[in-house]
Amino acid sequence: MTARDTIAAVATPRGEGGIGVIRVSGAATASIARALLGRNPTPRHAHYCAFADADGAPIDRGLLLYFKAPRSYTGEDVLELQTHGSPVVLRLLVARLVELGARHARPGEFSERAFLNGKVDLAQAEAVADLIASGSETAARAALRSLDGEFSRRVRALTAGVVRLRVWIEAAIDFPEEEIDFLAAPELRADLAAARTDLTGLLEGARRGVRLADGLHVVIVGRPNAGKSSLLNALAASERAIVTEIAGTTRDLVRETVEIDGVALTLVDTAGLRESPDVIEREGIRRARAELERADVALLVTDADGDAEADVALLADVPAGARRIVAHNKIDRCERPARREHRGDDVHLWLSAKTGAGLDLLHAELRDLATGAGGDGAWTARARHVSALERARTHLGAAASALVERNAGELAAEELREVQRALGEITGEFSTDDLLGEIFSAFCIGK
């Protein structure tokens, strides 16, 4: 590595007033960090000083913090300025630092060298993204969990079995003359059914990580007159949407980003769904009927008293892994206690977006389908992620019916590879610098 590979960058946000902070990482470190200085720089230890430019100007006066590789962020020499956040400062500093040689770092290139150096993986780079971007409490803390490594330790965890499935295979493969067939063994079933399950659950938390990252994507459905405006408005604590008597109010999609229980919601209001020789409001059903099939949770608001079996099949749109849930509101009416219920896949709350019983029902249900039942142990997933581990279970399955259904331990081996290569996709051991570029294109500069 080159001085001019030492990269620098504003790891703050500018704006008026407050701290600045600017980072520097690379081979040409301790040199600009003595030239700033004017002495060597005491590691992990915060010197005051003041920082000119090239005739001795003053630019600042502020803290100079010096981390030596590999006991820093990106396993290099690292330097931290703290300066006054004024924007015409930290243009300054920044030019000062590339005159000493250094460049301007490309977006997310910190945490780049961060995985390249083996600091992080993959997967814990990209949740560095993920805090920054959370949108709610509960988002930061299942950030910082992957960020930790819960979600990267349970892959490896699950890479491990794989790894140890395919030794066994492979043994069995390469000693074929033994009078034991060790691809029969029930222990060899046992582990690879073992394999499966966590899988499985594995790609349930995935998914929730990733509503907890994007937000939960709920889209409140129902005839018209049903109460989803009042609901919605109920939802949001303020008059976000028109509600009147008159079907057919709402003409277009509604949103609304909320935060509930420390979960961020993206609420969608829609027209009601019915047959309408209005050609506006048809487009608002067909508007209301595309927003449903990208649903992460399709919410049927329906009239307490009502036929809600005939109300239910308005949910024909909703993609197979989205999550139903039907309120039955207006309780206030018909002087009914909130509860739930379990029907089938679907849950059924009964509520009054009025009065706003039962309202609590629905608050906890939302939060639970974002975070899973409880929420402590969530993490924050990617779709990439996602995607991996889907590629992963359907190459599981097919070593599985390998064993099973023809003892073909060749078929089977391949398809274990697979799903090993999958799994690493996920923390970086199996990357391209294409899918690199993509990820760390998307960072915030400095980080």
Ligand code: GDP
Given for the second form:
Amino acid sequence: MTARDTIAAVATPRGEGGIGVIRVSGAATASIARALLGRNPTPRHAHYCAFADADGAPIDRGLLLYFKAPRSYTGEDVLELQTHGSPVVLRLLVARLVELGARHARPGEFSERAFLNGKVDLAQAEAVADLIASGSETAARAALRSLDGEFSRRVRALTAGVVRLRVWIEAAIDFPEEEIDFLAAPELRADLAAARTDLTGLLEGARRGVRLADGLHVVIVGRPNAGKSSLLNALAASERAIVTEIAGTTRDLVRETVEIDGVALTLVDTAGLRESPDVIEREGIRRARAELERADVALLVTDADGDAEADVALLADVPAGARRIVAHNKIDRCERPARREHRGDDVHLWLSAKTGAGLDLLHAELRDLATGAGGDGAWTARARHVSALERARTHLGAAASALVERNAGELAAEELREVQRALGEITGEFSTDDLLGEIFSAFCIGK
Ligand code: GDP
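Alternate state requested, the form predicted together with the ligand (shown: the form predicted alone):
All chains and molecules follow, beginning with the one already shown.
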């Protein structure tokens, strides 16, 4: 490891009262700590001291914590100063640290160093940012699981399986004179099939992880007067939901971000989907359809007394990956009980936005969609991970057909190399400076 220059930054977000934390990392950290403390700091020991400026005048009093490389967040010598959270104090102290040889850190630079020094892999470093940005309890817990390496472990286990397959196939190519045709071995086929199953599971988990981190995007559709706004209000106003106002971005789509049972949901109420000669309404419908294209869940509201089948046709534009829920609303008018039923891939719920009957069924459905049934063990992921896994799946499929249909070992080995590469992009074994720049620049300063 080469000694990198020393960086310093305030690690607590601006405007946060109480405690202020400043972080320092790099080669000059020990000498900076010595200058502040007046003696050598004891690693992992809280020193209470006065932080003084160049003339010896105190700026603030607080705690000084020194972590010796490599046992620190970044893997370098790290110093953390806990002071009072005044922006003035923090600014003066950072200026003092700069005088003592540090420079201002760029956003995400501490986490980037942690990654470059092998303290965390790329997916774990991203989970740091996801944890900070998490908008709900479930997302925070899931981000922590990713940070602990839950996602990375699965990616590594899959990579190890792919490497074993590659070694096997390459050995079979290198020794073609062997009596037995190793490429036709049932164990090889079985391992390949198992890897494909694992990859599909991982991809599903990652898609769920993205939904968790971003919040489930629920688009409410249905004919005018079906009760869409009422249902949105009922969901947003229910005791278990915390409502955050987000200004509607258009006059036609009403958006609410709510947290239900610890899961963040963005609810979008669309203009009634129907053909209309009115220009403004047509624009609303166009936006509703565009919104549907990026829905995680399409929630169709229909009248429990009406023609549900005809309304289900409104879901024709829902993308293949999105889940569909049909809410048969207004059961209070026809005195039907609240209930849940599976019809094909769709879930049908009978409820009333007015009386609240059956809303608990809808809550449970949305929560399970966000976290996976059971809700435990979910981890966060990003769109970049999903696309890498999709690429890995394509190459793994190609490897399987090369092997099984054409007995083409060389080609299969080549495809497996691509699988390995795609998986390596997730954890950062294969990464470019551009990618790293893009990932870490989205972090906050001081992280
Ligand atoms: P939207 O056009 O789909 O957004 O429908 P609204 O939410 O504006 O509701 C249309 C009408 O149906 C309003 O008069 C609501 O009060 C009524 N409504 C909505 N949900 C229910 C329900 O569960 N039961 C009853 N009886 N009326 C409802």
